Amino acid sequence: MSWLHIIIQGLWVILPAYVANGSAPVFGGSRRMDFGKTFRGNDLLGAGKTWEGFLFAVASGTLIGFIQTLIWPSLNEIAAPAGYALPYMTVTTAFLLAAGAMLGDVIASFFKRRTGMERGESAPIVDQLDFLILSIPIALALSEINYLTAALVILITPPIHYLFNLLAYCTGIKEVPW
């Protein structure tokens, strides 16, 4: 199996998490997940973590997984003979990947607030990989990817994350380019 095939398989499996992570800021919302609570003078999670964004993100990731289940047979008909078979995706796995991505993001926000970081303040590496904290273990448990594939997904995610955040910033979806 080539490196390209491994990366394609990894991105295919983790796609619901990627979509969920990118969807939350698009929808936004006003109902804070922390209900405006503070802990030792800092927000519990921050105003950027809303129920609307969380639920929309999980729904978006799940929808992508549903679409993957629909197109998988046709894609594999083309890709498998060339040696690029894709792992099968289920809607349940997509839902868990999307929910895991959003919970990982919430966990990172909680810890960023504990260190006194303000909303929008950059935390390199954490900002790029927080959504994979739970998504990668879920993918390893419920899909056909292995540890090498998971490691490559982790390695290629920061530049992908940076480019999409820069695009979101340039289009006004995000207030900061990270």
Contents of the next structure:
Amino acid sequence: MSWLHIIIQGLWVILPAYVANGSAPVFGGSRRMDFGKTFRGNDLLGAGKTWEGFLFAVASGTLIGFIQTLIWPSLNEIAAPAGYALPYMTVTTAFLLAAGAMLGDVIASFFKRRTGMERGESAPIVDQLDFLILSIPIALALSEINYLTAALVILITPPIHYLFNLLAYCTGIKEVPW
Ligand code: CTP
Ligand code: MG
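Hand over the structure of the form predicted together with cytidine-5'-triphosphate (CTP); the form predicted on its own is what we had up.
Following is the full complex, with the preceding chain placed first.
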């Protein structure tokens, strides 16, 4: 299998997690997931984790997964003969990938607050990869991707994440470019 094929397979499988993570800032609201609670003087999760953001993000990721299952047969008819066969995805897997992505993001914020970092303060690598903490193990367990594919997805995610965040910052969707 070529490197390009491995990357395409990895991105195809992880797409619901990407879309979930990317949707949160678009839908982010005011109902805080930590209900404004603090823990040892710091916010439990912070104002950046809201129920609106979480739920709409999971819904968006699941919707993309549903669309993927719809277009898979015809897309694969073109991709497979060209040597770029795409793994089959189920809506359940997409939902778990999206939910895992958003839970991983919550876990990262929990630890950022414990180290005293303010909401939105930059934590390099953590900010780019937090949504993969749970979604990569889920992808490994429920899809056809292997460890090499997973490793490549982790490797290419920070630059992709950076580019999209820059775009979101420039268009005013995000307050900070990370
Ligand atoms: N968001 C949300 N609910 C979530 C996750 C994200 O509403 N569960 C929205 C918030 O508007 C948040 C934005 O998406 O500001 C970007 O998410 P993220 O970068 O993870 O949050 P930060 O504001 O950087 O906060 P933190 O320091 O906790 O990572
Ligand atoms: Mg984050």
